[in-house]
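Just one chain is shown here, as structure tokens, and it is the form predicted alone.
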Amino acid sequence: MILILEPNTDPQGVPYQQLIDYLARLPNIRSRVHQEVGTQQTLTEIYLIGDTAALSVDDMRTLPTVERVVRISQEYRILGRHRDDARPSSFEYNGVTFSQDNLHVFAGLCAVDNPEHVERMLQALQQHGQVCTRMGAYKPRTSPYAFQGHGKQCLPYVFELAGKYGIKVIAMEVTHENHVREIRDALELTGRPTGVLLQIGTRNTQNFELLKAVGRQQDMPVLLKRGFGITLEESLNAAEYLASEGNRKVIFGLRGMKTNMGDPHRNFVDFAHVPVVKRLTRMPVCIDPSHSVGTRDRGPDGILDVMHVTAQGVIAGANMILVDFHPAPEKALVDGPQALRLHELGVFLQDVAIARSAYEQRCALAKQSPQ
């Protein structure tokens, strides 16, 4: 059960303390408090865990400072979409709103290689009106001898260049809680010219200690990619690990399933699960067409496979696209064969706009149709 308190409830006030004292006396029930501090108001939710079936929703509504009560019926307690649950499916970070209703493109370098390529990438994004990108500093690789990323050494110039070109959010993978500290330190050192969306890759979806550590920090949102070789339910529960530690600013990423049934693509495209995740949870949903396809092959219609796959995800309602671009793919240190070129950025964005328009038309049509 979730108790949603009146906005700007004072945690030091008498009514709030009366509420907490009452909840503490409930048998076989423990409570966990979550706060969202916005620019205009603070929202507080209290999660009651344990034997809540015997609690009356009507009785709980009469408690001090309680505005609404949501009885949880699904497994995903914090991020789930529950019956009679009107909580928002959006959050704001560094001036950018992430929602189940909008769409952002994170085009950029899978792995940072040098300042020149970073600047050329960011310059191209600025020219096309983009404020988000992806930049990999820490790269977990299958082979121990492959390039592992420049790590914290590249963070200062990446952040400074992002600020120079008006980039507000950078998606950046982390594989250890020390990486979170290094990113935060580099942001402070450079004067916070940009923001970072912490990315947890498919290999670490069930690294529960990493999930807990990243969840305990609440200043940066998190993009959690679906794990390969595990079910969708298991991956969604990994997202709950983040939220249960306090960070509910979570985006769920679909990046294809690890199976040879997807051949010749790198992974089996799972973008049909975009509406499923949106139905089960309140998380915005990201698609990763680059790691799903893994090549620059194109069909007889002249359209790249990666653009076809992107359109499939967007027309299904995706809210974020994580896609590889590079000024010189043949020189890329990671995943060069799948990276799009800078001169293709404009066409890619136009193609995304076409698919998004089709999705919006489908939504309008659905509203006209009898349920």
The other form holds:
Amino acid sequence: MILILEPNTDPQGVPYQQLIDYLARLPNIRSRVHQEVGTQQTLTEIYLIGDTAALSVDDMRTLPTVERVVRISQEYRILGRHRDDARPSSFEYNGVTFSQDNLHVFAGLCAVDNPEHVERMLQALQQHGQVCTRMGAYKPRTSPYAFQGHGKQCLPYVFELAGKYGIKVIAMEVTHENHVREIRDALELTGRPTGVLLQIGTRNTQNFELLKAVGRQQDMPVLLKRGFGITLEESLNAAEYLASEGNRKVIFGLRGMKTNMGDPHRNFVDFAHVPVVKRLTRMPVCIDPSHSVGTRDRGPDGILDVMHVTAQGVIAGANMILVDFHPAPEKALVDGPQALRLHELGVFLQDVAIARSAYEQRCALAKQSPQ
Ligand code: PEP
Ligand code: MN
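Form predicted together with phosphoenolpyruvate structure, per the form predicted alone context:
First the chain shown before, then all remaining chains and molecules of the complex.
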């Protein structure tokens, strides 16, 4: 059960203390307080864990400072959607709002290779009015002999160039908790010219110690990719690990499933799950068409498969697109064959806008039609 307190409830105030004293006396119930400090107000939620079936929602609603009570009926206690649950499905980071109702494109390099390519990429993004990108510094690779990413050594120039071109958020994978510290140190060192969305890749979806470490920090939000060989439920529980440690600024990423049923695509595209994740949880949903499709093949209509599946995800309500671009894909150190070229960025964004507008029209139609 979750008790949502009146905004800006004073933790030193008498009513709050009365509430805490009352909760402490309830048999077989533990409580855990979570505070979300926003620019306008501070929201406090109290999670009651244990024998909550015996508690009545109506009784709990009459307690001092309690504004709303949500009985948790399913899994995903923190990130899930529950009955009468009006908690938000959005958050803000570094001036960018992430929500189940909007859409951001994170086009960029799968892996940072050199400052020139980073700069050309970011310049193109700025020319197209984009404020988000992807830049891999720590790359989990199948072969130990393959390029593993430049790691912390490239962070200062990536962050400085991002600041120069007005980039507010960079999605960057971490595979170890040390990487979080290295990113934080480099942001500090360069004067915070940009922000970082920490990405947990599909190979680490169930790396619980990494999830706990990334969940314990709250200065950077997290993009958690679905595990490529586990159920959706298992991946959503992995997201809940982040939230249970304190970080609720979580985006859930679909990136295709590993099975040869999806051949000739690199992974079996799972974007039909966009509305499912939005229904079960309050997380914004990201799609990764590049790692799903893995090629630059196109249909007889002239449209790249990567763009077809992007449109499929967006028309189903996706909130973020993580997509590989590269100024010289033939020279890319990782995933060159699936990267789009810089001159394709404008068309890509226009195609996304068409699909998004179709999604918005579909929402309006659904609102008018009887359910
Ligand atoms: C990536 O986005 O660079 C990546 C490695 O993705 P995934 O973890 O989905 O394979
Ligand atoms: Mn890649």
